[in-house]
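In structure tokens, the next block holds one chain alone, the form predicted alone.
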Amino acid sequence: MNVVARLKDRWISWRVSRVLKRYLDSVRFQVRDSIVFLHGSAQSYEEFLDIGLKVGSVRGVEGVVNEVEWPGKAPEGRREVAASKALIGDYDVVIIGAGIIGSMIARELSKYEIRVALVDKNPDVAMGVTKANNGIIHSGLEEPLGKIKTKLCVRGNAMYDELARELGVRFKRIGGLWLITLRSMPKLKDKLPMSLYVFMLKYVVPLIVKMKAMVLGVPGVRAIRSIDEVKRLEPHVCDDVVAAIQVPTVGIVEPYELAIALVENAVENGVDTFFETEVLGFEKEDNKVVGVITNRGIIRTKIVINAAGLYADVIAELAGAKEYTIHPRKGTILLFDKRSMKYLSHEVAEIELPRPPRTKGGAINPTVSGNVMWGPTAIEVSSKEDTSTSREDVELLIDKFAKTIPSFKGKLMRIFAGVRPATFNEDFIIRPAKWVKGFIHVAGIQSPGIAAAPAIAKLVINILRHEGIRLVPKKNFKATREPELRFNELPAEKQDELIRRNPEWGNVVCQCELVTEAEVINAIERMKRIGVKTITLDGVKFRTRIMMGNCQGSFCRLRVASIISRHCGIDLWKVSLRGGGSEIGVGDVKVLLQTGVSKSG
């Protein structure tokens, strides 16, 4: 370690020791290469979080490994999975995680003459963090200054028009309309004369936002001080609007649709996929990763990119490169039916100052499929698998957003939650591992991860070059992808033509979304082409929108399962929602009687 690094560690140690004074000597720490390791005990999970976040906010800290215990902490332990020693591949780069980040990196690497493997423990693309997201392509203006995620969000946002065009993915720049209301600065409201308070809302706040946009390079941001103009843009918003900020670069996508398109294009350009392949360890030579040990076998490689989302810290630890702890942060979202689209056309949010800690506060936004979403919340949870929803979460969202659009009468279709992979730095961690060669961290990619994803992939390419990976552009790279046909978006003449050629186009399986049998079969075939071995209901749903309508699958789920069963040659009851353990049945009719379960009671 050089002198500068030692001095930096000493300075961090001094600052961390001051932060930890309030915790009664129950927490110990070490600093190594700007990474802080915390040990000891906290009085609660909330205190565990508070300690980690305060230490993570110390300037210069590049990672917090928080191993502080708290009462009630569930014992850690990975599922026992047997490793295989068979060699199943030899690659230049192995990417762990087929969410939006891993998929984006895989597609970017497919532009070069190298061998790339994309590995995921799930049976399909985007079955982790990516699938439960509001799909907003943020502008970057929502993020704090000085963060890596802020810069990458601004850059990534600008790449989306070309990316969506190449991949045939639905993407709309709906723009953001951020309202400044009498509720926007609650701490000042009762301390200032009303005229001065309104002046600040109408002139000072917009000026600050516009200056921030100039610093970050977010184009087109403008202040609107005419209530008539605000109402012309969004007629249903609340009446106590004082001013608004219009951010034209805000966009929307379906995150799982984008991830699927990325992998389809990557596979067409030579990337190999390994689904249902769980990483169990690493082979190393001279402290350099040279192989990935999985349940299916060993994949030899020159370098590993860790894009494992919620479990990036676990994967890093397996490689001996634990430099951060992921703490899960849950976001609940309310999904409304398509008739709700009449209430708004922008991403609509109320500016709140100071901002709530650790969240942008959520918004009301349309989706590219024509629904409306409220949310998400930002609730710290101790389990990475906690996607439960609660009455309190729903009431929190209703209380917040019902004020923004008071006349909103949309029909609530579904309540769901996703979990964000937050680090204690509250920033992305994208860099080579500090103490292990051949291992790159792409971790802590919470919001605005989807917006930043294209820029993250470009950054990883630069890191690979610095790590000695020779990247020669592929002459026959195919940038475009043939998008899936959506029957309900086609003109009547085209629908008739398809039905005449193939009657399966006329067999409507999902009446809510008007999805046909031909689309289901096409989805199954596309899944097989990218290496999916277990065809799941969720996989078909994310590709066709079947089971996403008003009935949420009540009428069509079994019909889809029947098509999967027939097309894949498996028993109907073995068709699963999202892979092993989520099968829709337990056996053939009367199987319980046949196995004697009923006799034993």
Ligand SMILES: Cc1cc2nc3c(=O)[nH]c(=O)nc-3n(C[C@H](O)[C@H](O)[C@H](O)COP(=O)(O)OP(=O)(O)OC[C@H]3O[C@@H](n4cnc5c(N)ncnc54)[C@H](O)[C@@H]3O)c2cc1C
The other form holds:
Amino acid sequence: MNVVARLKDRWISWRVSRVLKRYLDSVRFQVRDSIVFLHGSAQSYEEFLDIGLKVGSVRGVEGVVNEVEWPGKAPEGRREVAASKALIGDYDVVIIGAGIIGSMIARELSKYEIRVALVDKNPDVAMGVTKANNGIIHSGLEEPLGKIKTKLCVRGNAMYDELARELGVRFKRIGGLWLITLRSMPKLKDKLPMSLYVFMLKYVVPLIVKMKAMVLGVPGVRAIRSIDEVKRLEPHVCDDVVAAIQVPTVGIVEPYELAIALVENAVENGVDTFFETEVLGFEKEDNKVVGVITNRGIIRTKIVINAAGLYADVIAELAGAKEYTIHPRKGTILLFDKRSMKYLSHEVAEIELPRPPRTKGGAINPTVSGNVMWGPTAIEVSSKEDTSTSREDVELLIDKFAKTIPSFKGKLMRIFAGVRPATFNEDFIIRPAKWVKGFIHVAGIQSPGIAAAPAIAKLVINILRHEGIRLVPKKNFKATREPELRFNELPAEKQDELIRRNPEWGNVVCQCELVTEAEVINAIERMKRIGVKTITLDGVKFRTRIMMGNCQGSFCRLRVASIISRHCGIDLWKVSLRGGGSEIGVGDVKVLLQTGVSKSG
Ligand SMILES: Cc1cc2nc3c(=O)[nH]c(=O)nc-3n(C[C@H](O)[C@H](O)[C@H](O)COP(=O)(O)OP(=O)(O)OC[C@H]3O[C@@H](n4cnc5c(N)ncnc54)[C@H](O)[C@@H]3O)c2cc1C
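Would you mind generating the form predicted in complex with this ligand now that we have the form predicted alone?
And the full complex, kicking off with our chain again.
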């Protein structure tokens, strides 16, 4: 270690001992290459978090490995999955994780003459964090200054028009309208005379936001001080608006639709996929990763990219590169029906100062499919798999957003939660491992991970070049992808023509979203083309919007399961929601019995 690094570690040690003062009786720490390792015991999970976050906030800390114990901590619940010793592939790069990040990197790498494998333990693309979020392509303006995630968000946002055009995915720049209301600075409200408070809200806050936009390079940000203009843009927002900030670069996508399109395009350009392939360890030579050990066999590789979302820390530890701990932060979202779109057209949020810690505060946003979302919340949870929803979370969201659009009377269709893979320094960790060769971390990708993803992929390409991977552009790279046909979006003449050519286009399977049998079959064929072995209901749902309408699958789920059963030649009882263990024959056995569907469907 050089002198500068040693001095930096000493400085970090000094700072950590100061921030952990009240915990030092029970907590020990070591610093190595700007990574802080914490051991000992805390009195509660909240204290464990507080310790990690305090250390993570120290300037210069590049990772916090928090191994402090707390009462009630569940023992490491690793599933016993047997590793196979068979050699199943030999690649230049193996990407672990087919969420938005791994998929974006795979597609970016498919532009070059190298052999790439994309590996995921789930049966399909986007079955992790990527499937449950707001899908907002943030501008970057809400993020704190000085973070990697902020820069990558601004850059990634600017890349979305071209990306969406090439892949034929739905992307809309709806713009953000962030309201400054009398509630925006609660701590100052009672301390200042009302006229001064309103002056601050109308002039000082917009000025600060505009200055931040200039520093970050977020284009087109505008302060609106005329209430009439705010109401012209969004007639239903609350009456106590004082001013607003318009952020035209804010956009929306369906993240799973994008991830699927990325993998389809990557596969067309030569990337191989390995689904239902769980990474269990690594083969190393001279402290360099040379192979990935999975339940299906060993994949030889020159370099590994760790894009494993919530489990990036587990994967890093398996490689001997544990440089951070991921702590899960849950976000609950309310999803409203399509009629709710009459209440707004922008991403609408209320500016809160000071900002709530570790969250942008949530928003009300339309989705590209024409629904409305409220949320998310930001609740620390101890389990990475905790996607439960509670009455308290729902009340929190209603309490907050009902004030923003008081006349909102949308029909609540679904409550769901996603879990953010947060690091203790609250930033993305994108760099080569410090002590192991051939291993790149792309970890801690919480929000704005979707927005930043295109820029993250470009950064990873630069890191690979730096690590000595030769990247020669492919002459025959095909940038575009044929978008799938959506029956309900086609003009009547086109619908007629399709039905005449193939009657399956006329067989409507999902009444709510008007999805036809032909679309379900197309989705199954597309899944097979990218290497999906287990055709799941969720896989078909994310490709067609079946089961996403008002009935949430009550009427169409069994029909789709029957089509999968028939088309793939599997027992109806074995069709699953999202892979092994979620077979419909278990959860919905009653439905099957009631409807009297035979085993063959
Ligand atoms: C409630 C909520 C709202 C959000 N809203 C937004 C938003 O509006 N805009 C935005 O930009 N961002 C948003 N985000 C953040 C965004 O969803 C994430 O940044 C992004 O989805 C992370 O993608 P990923 O590919 O890193 O992770 P994932 O999608 O989780 O992918 C990781 C993959 O790794 C696989 N994996 C894990 N372990 C193994 C193993 N051992 N072997 C093989 N495979 C493995 C998993 O199966 C998974 O598929 C939100 C997040 C949440 C929770």
